[in-house]
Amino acid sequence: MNPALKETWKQEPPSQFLLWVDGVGGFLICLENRVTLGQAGGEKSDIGILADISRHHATIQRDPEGYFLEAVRKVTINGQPVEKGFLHSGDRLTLGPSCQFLFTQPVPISASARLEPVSGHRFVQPVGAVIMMADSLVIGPEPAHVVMEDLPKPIILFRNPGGLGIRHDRPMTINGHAFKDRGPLEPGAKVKTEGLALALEIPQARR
């Protein structure tokens, strides 16, 4: 890894990353508590989407009671105008008239939650969903945050005081370095353990 990208790092964590799981696919990984959802190539927005809809549509925010969606261009929750309101796991949005995504908490221990689209559209990034992470994010069969049923125990991502770190109950190695519980992840990080490899990535735009 580039020395100066990992001093980056770690004294300017990233606000997301890239989580790419062989066999599953990309997922965006926003790490701060709001984030925006807009047109791609918008500067406002967070979350860039392949739509017509406004650069900085709407706001995602999550505090102690969950999840708040505020909306600065038409949105609709469940198919009813709002401009303010809580999120469910299960609802679904839309931003203006036909961009639609489905937002899920899926596991009851975690306050992470999964912003997936229906409605065929993409987000700039090739990732078929965007995770707000709050403390851990699950990997392996349901209930889980990316989901593989083959996976024979769950991974955990989580945050700790020095950035994040990974936890498995089966050996595994960090670019190749063996581990056997724990270990700690940065940009440019590949994982390979029993049934799953994964990588970390900081989007191009924010390196």
Given for the second form:
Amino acid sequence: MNPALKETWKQEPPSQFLLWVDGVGGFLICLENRVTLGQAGGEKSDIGILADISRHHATIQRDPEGYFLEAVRKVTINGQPVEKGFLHSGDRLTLGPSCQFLFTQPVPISASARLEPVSGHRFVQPVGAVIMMADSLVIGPEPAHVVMEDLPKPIILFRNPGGLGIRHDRPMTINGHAFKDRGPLEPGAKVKTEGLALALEIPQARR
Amino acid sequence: MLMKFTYSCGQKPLDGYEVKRGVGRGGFGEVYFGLSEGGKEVALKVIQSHLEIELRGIQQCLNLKHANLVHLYDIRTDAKGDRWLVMEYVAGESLNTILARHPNGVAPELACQWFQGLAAAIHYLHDHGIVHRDLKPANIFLEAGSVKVGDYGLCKFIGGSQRLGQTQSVGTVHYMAPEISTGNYNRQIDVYAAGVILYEMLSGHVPFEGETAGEILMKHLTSPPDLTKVPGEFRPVLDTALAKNPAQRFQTIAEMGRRVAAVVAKKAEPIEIPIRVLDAAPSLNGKADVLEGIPIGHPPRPRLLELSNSLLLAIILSGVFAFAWTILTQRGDWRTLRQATGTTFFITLLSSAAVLVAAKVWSARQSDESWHRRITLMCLGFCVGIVALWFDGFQLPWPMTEDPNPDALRSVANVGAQAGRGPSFLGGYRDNQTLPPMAAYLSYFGLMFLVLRWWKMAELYRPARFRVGSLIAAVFWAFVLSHLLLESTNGPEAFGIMILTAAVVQLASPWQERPVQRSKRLRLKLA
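Could you please show the structure of the form predicted in complex with the partner chain, as a counterpart to the form predicted on its own just displayed?
All chains and molecules follow, beginning with the one already shown.
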């Protein structure tokens, strides 16, 4: 086994990072089990949104049973006002008057969930969607968290004890080093395979 | 197919901008998503194979501003001497991606809506002397529902990648007007390309497909497009837009946009029909016609149900009103009152039913001429008059003779022998007896039905359920006509019947507040 695998993420992994996938898009990956959603500019929220909502508007908690939403301010799920409740794949989550997200768990065998704005609102981070990564994150043809139809074999990001790794059935390079089918990931890692290029970035605190 | 990008996340090939990820590859070169130092999201396009003349084309467009255009911010040169076009980053998907997901096309209303954005952008470019030349779904983006057209100003250089990774040589020939082959073309090629894109949005396919660019170009030059794949109402527009001869196409993209909007407006708006009637015949009572036109959509079944409800209600109301009216206007013992009430009740019910049924039948029609309805009502009035006469004959002797068992034969005989009928109900005729009772009754009821627009009282969307004005009109005419034709003593019943009818019809007809409605065509006109 590759010795590099042991020292995957040298320090404790950050609570979130940005995933840039060439030709597909940018994603904010949250690794914590609990994230808070709120208006941009507030330090209180893990996921900042440019919308007419509260600084701390809602919390989403990943439990063994599923994703549990706790509303701090007005939240509706599929049009029904809720204070607490589980989220199901395909639910439309509306924060405040207009900011709406589509909540999905696109890959049945993975607990990871995707939160995608559908009302034209933007995250503070310049990304198209937030992924709450549980054990793994699938990039490839559907079903996947990051859909890329052209990719012949899926690429899987997974949690390691103490870090993150990447698995792919094809040869790849991580920061220029060649790996056969799996390799370690760290902040700033740039992965290139024959099918795609992706990069991990730790977001800087923005204003 | 791997997209190889020269630069990767975190690199700053261009001073002041940090590349985050590759987006795609256009005809000119790679496109990146990046952030400026201040955090502005931008699309960065490397113009790898540039010529000065092409750069001038872009430069010309740098300061164009339109809501449906992807904005260009700047042209910059990097350390290696490469030129970069800094543009607005559009977060949405390209039309190409959307159409790939909808292989049978999108809903005509949506296609039309998007087309309006596209047409507005092209019109703006044409208005500023610029021909796009490379219109294709890959250059059209949809961000939060609005259209953004990109890659303008890249004149001469026609190329780029087609959906599903077709080779660059095929590129955009799907959208190429036939006259491009001659090299002699103008903004009509954008109209043609817009037609191809509309065709594709509606059907999911481009009109001319082929294995090679040459084959497709040949079809553009010679084959007529197969318009059976698009909804029929769009065929005339596409036929004009895709004409081989540029002179036969729409002369401006704005004109084409209007025609496309009209197609969808016409399709979505059944209520437009009465407005056309109004346009066509302004001399008629246009407002009334439009009002009549609103309930067109009523399916027949509820109408029948409504009618039976109205008739039931009319029975009850006629009974109550007839009794009240008789009590108020007649003197006599119980039997007399009962007989008078019965007569009033039956005739009121009959005339109310005549109006209700006629109005219900008419409510299904968009428009009828008022006089036509009046004549029909007058005929119904004659029928009511005949029945009234018959009833009157029946009842005639009772108030005076107190005969408890009148038989029909005698009654008929009495009607015939009206001349000798001194003290009867009909005996209230004026003394000089100008009209025989039959003529009097027929003309009274006939005229009563003729002079008023009774169907207005039964309309679903009348101003109020009960209008005193209608009642007053009925009182007025009943008063005038009964005095003219029937004279003094017979008054109460014949007079009362028509007034009660006016009340019963209004109260028994279903009524709704008119919904606030404006035709889409008008809305579009106002917008």
